[in-house]
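Only one chain is shown below, in structure tokens, and it's the form predicted alone.
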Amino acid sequence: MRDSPYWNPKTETLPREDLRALQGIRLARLVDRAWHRSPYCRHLLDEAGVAPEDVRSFDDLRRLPFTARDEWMDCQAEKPPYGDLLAQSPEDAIRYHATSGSAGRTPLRVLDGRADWKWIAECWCYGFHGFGIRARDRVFFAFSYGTFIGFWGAHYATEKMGCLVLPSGNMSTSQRVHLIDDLEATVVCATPTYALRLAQEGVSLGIDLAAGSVKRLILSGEPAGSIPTRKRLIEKQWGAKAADTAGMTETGTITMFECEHQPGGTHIIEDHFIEEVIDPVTGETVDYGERGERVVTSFGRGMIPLIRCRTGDLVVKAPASTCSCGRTWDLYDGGIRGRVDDMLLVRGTNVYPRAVEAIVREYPGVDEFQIHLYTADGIRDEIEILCEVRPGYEDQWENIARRLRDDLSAHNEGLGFDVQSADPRSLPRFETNAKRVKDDRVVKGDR
């Protein structure tokens, strides 16, 4: 086992039928614990007419009701601070985390006990080890260490693996670049957006990160780490390989990771999670190769049971055979492709910000960008892309803008896009989840 390329070969290479049997056993245990210990889960299961004895195998999964973040938040708003979600006493907790508040709402609050925290780190170990990271590595975390779950679990995973951990706390971007260079970090963990930001800062400081010590980047926090054009740009600017991962506050840890074979997608950690892909309208399961909404069931978190949580993430599932690494876990082709609720409707045309980014990133002359929506003359909704021009490409800008307009329109059912240059450093930069859409449209009722 010590010489295996896998963190846990006992489960990573299980035949699919054995994996399904394992998931069925763990699903039954999860439902039993949730029904007996979490008032919230018991209410949901009772409403659905499901008792613990009704769940005995993987085939019983679809008998269980869906859950969603908004419902969790409503529960906590009614009975602050944690609602009746918990399956253990708050006194058993050792860690507190919260989402950033959305639409003015109180953040989603979660607690983790000792067993949860050990499990959270172990799931991250799958991702790190699977991408070739070992005890000899020096791992830099470009992360501010607040209450957001972020890379917290990853930090402890690298300690568990014996790596040297380099936290950067509230350092400025320039301080982080200097520390990466000075301490010869071999791995950097960041959001895709911030990985690009660090590379830009390196150029400004005269530090050639592409010729430096970093060999691998672990990307997380945005549905963008698997965009081919963006990944190529990150790898070029760093002279290193980049791997996509994804998790969420509700799961507490990553549920998927890209292995060292870089198959163009992320392996689902199927011994610890069941991940379904459904039609977001009908709730019916979709087949391999079809885009749908990701639904997660987690076996490892004890404080807060997670059963069939609708994430709002858009994904396309691919069979395990897509990758040649030998794992029998299915993948998400292209990682997380966007959000169900991020779709923009402009003059009757659906526009997906991730698809826009995939096109914009084909142009090396664009340093940073923003999608801007506005209403012209109080009547007509318009969409424009504001672009900071990368130094050295100023003389080519008119040609770049014309080709970018044509490409965007061709990929969005002929919808007319405007492309404008923005002043250098005028657009927002992001350390965590990037928000590149600015919607200034007039609400119809206000016109």
Contents of the next structure:
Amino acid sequence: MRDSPYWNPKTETLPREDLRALQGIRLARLVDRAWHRSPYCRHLLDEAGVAPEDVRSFDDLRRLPFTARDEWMDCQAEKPPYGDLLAQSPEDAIRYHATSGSAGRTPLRVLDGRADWKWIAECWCYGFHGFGIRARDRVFFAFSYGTFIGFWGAHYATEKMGCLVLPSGNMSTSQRVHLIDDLEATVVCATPTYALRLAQEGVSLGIDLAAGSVKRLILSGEPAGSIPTRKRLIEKQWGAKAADTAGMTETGTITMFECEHQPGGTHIIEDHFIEEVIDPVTGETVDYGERGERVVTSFGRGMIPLIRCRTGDLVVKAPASTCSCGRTWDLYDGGIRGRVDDMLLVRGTNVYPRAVEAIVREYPGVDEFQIHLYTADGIRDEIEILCEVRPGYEDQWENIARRLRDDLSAHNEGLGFDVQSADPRSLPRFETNAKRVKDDRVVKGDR
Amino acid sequence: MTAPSAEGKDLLGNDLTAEETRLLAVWESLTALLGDDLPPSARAAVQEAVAALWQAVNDLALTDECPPV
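The form predicted alone done, now the form predicted together with the partner chain:
Now the full complex is given, and it begins with the chain already shown.
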């Protein structure tokens, strides 16, 4: 049993009908707890006319209302800082995290308790173990360890598994490459973009990472982890196998991972989540093979009950039999394929154009602007704000640009923005439904 | 908190293995300790242990309880 390729053989190979039954039991527990402990959820369920005792099996899922990040943010705005979503007292929390908000300056804030953090790590363990990582591995994290939840859970997962963890915190890229090389890391965790950046730095330093100790890469934060051409490039530059994973601040952890068989998609962790794929317009469930919006219900996060949360991610579900690994868990073919809304993913950070606009519009010296994304050196996503300077503000431009750069970074998880001036009347104007994004990146996630 | 699984069965109605039975016994023993008047060092250790062990009893579908920490 201890040599099992599965982290939890009992549920990873559960027949589908038993898996549905288990999800139904856990759904009933979730709704009961949410209704009794979270005022936000109780209000939501009451409005939908659903009482806890109405939910007894998986089939009752469709009676539950959808939720979304915007509504969550609204509740935090009404009752700052955490809204009334929490199902436990904030005093039970042991950590605060945040991610970029979908509008304006306010971030989405989350709290987690002791058991939550153990569960967050647990879900990552499914992914690490499923990709062949074991206690003997030395796992390097290219991660800043800030308020963005990112790889925090992955860090704890690998500690729990008994791996040697190599954190890199605020190190430079050069220092990170040296650490990977010096301590002979066998696994590297990074965004796809940064995995390529590290490889590029290795070449500059004369360190041949492709011939080195790293055998596996765990990718997260961007769709490129499942885009075949990008993935092949990463694997070639590292001489290692790469696995895609995906999570979000709303769940605190990953909900899917690519197994060692590398089926070209990510298994859904179906004993801890229910993942639906819906038509984003009608809200109706779509079939296997059809593209739709991912909706997630999470069983394990005690502080934050997550019920039918519309993620805005575009996915295509495939049956478990698509993969030869023996898991009975369905997959997302090609991982996350894009967005329903206008959210941009830039080096693992969520950027909402309307939130950027809200900040830019606070600067009277900016007359018109455009969000421009491009790929630098063929590998690195960059974001710049092109600004037409309002007449009369020309001599203040350098100061405005510096403040705007800092402001945008502070409200987008520290992401580096470039701010450049554009010639007067050179940027397009929009009367309505402004689309001020120009995306020239090699990989945008939409396929 | 909802009811634990039926005696000797997991949430899906399967008989517990010997190892699962022992795990569940440790879980019940640990959670019972949370009600005791423990010194801070022991209380924090038990809370950590409960949070950790819940992952096992939950993963194996041995209990429908939510972790009491």
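Residue numbers count along the first chain shown, from 1. Worth saying up front: this structure is predicted, and the values here are computed from it rather than measured. Between two forms, the rigid core is defined as the largest C-alpha subset superposing within 1.5 Å.
Undergrad: Considering the change between the two forms as two rigid parts, does the C-alpha of E17 belong to the same part as that of D92?
TA: Same rigid body, so yes.
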